[in-house]
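Encoded as structure tokens, the following chain is the form predicted alone, with no partner shown.
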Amino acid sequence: MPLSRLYLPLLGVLFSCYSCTITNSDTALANPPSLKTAYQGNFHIGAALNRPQIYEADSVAAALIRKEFNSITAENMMKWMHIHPGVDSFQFEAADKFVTLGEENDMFIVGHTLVWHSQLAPWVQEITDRDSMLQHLQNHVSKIVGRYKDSVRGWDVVNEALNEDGSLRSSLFLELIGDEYLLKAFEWAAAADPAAELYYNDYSLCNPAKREGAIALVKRLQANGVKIDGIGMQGHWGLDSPSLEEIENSILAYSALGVKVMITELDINVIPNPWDLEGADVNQNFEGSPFMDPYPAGLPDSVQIQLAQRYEDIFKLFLKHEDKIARVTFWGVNDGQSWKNDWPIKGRTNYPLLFDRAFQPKKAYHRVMGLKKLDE
């Protein structure tokens, strides 16, 4: 028997080991390992977007975008004074660019935030009476989210309308309208697009009293017919509190609710706070110093490991309620990004997120990557 008739069952063995390594190579490489594919039987992995970002003025941000995340939260671009600043105007251009961003990659997308006390338009200030502010308001809202109806998947209808004892903050649209406001806002956004999810979004949502006033907010506009989808926890946590309890204890509550829950706005914080400084409000600000900027240089390994540890321990705690927990997002893709670096202080240098400010994944990128390495 000729050789070569030997040798075709060994060829053919050999040809379909290649076949299947060139396949298995071509799915690395179409999928490879992110925070997106990890997690993707889990719940969405998200960032917040800058304007330079939704640009794609950096491709390699650009790339670490579409390979990290399944889901985009407009960072400012959908505040008020920004796609709103007249009366009769309004500044589209760059939200149009974020939503579409957002649609060639197959994103969840979330519109944030369409009532805010903050980040105003100065001519909002203006309005005086009761019947003019609820027209604009509506007109804000129904224009917003009509526009982008089937696209915008989810809203923050309602950002950081409780101060932390858990009662309404005292704002402009409380003074005007009354608590009504919540109901409302709630209502035109439905109205405008009725399959997208509506949020009600805020920070130390932990915190025992500021929750039971979330739960009693929410309660409300169910109570009333409401349509309210979710609570968004805005995640800006430090390294040592809130608790892995506190956190457990208010995803639970909010998912009792009936609600799905999100972790809005996550970034851990490695450097000091103003002693008196409470929550995220970003109309606080204080005066520097060296103690209160340790590490202008570079984060020493040490606290490298504590941050790494310290979302080891928050995703470990994630992954343990993923039936109740819809979307994690981080406020920004990048440590140079982020508000931390300016917030409370200007001037500041912060390491609050997974990615350093060359865009190169950090000790703690590896420690929530492993955990789902663990689960393969």
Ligand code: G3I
The other form holds:
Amino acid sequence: MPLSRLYLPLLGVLFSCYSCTITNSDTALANPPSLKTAYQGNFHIGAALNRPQIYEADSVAAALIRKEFNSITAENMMKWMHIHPGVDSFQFEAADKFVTLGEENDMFIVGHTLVWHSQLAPWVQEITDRDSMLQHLQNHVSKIVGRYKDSVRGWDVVNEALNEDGSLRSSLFLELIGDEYLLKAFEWAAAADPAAELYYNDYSLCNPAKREGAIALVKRLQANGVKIDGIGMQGHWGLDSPSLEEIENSILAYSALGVKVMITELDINVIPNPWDLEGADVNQNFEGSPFMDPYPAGLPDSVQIQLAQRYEDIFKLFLKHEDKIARVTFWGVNDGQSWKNDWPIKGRTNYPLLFDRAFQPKKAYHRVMGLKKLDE
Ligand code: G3I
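Let's see the other form, the form predicted together with the ligand, since the form predicted alone is already up.
What follows is the whole complex; the chain from before opens it.
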């Protein structure tokens, strides 16, 4: 038998292996491993963007945002004081830029937030009668939702309207309008963009008393025929609390209302929390205190491992309830940007997110990604 008869099939096999390698690596190049690709089919993975990130001031940050996330929320630029600073003046520039960025990258764009007692423009504080508050609130909600109709796909319509005991927080809106302001806000948002998802968003929603308050709020809207699509559980959590059990109980309780559950504003605090110190006052006394700011030069490995474990545990739970959870949004992109460096004490060094100050993935990132590898 001529040698070529033996070699040709062998060459064919070698060539097909080679072309198979090329195809696989092409796919890998087009779809490099990332949070959004790993969790595609489970839930959206989002990040809150600050102003420089919206304007893509840093090319490394911009590339990372495009690679890792398929949903974005404006950390600050859609808040009342920024977007509606004067009675008749709206500042849409940064919000427009944010929405364009999301559209160009086919991201699920979240509007944050329409009705919040905090970060209001000063002129709102001067409103003193019910009719005028109703009229200004309606104008605010309708103008903003209307402008981004069909672009912003979900709105945090009302943010943080509850006290820790589940009662309604006293605010200018509650004081002047009464609790009807909640119904009205959702109705106006639905009228301005019937296709947008509408959410109630708050922190400490795993605490049983506040959870009951949130459930009552959603039921009240539903009983009045007002559209509400989801609950945003802000995930400003710690290494040990809330417990996985309370997180799970809450996901189940909210989902039982027939609304989507979103984990919004996720970050895990790793430095001392002054609220845990009995009798401690959060004030200037703690600024510059090494006890309160223990890791200015870097996170020790032991804590890095605890953080990674906590992220793995909570993502395992999110995956268990993927049929109820529509989105998990981190409150920031990397540690350097996080609000947790400045709250409740200014100028500390915290490490709450999946990317470090140099935008490198941390152990926690790899553990969150690892959960999906086991799945395949
Ligand atoms: O932009 C100014 C800057 O010019 C100035 O030099 C600096 C001085 O401190 O302040 C900068 O503004 C700060 C802004 O964040 C941007 O960093 C404000 O003081 C500060 O109050 C503001 O904090 C934001 C906070 O909401 C209040 O709006 C945080 O970034 C933002 O992460 C935080 O997000 C909230 C959610 O909207 C609702 N849930 C709780 C969450 C955490 O508080």
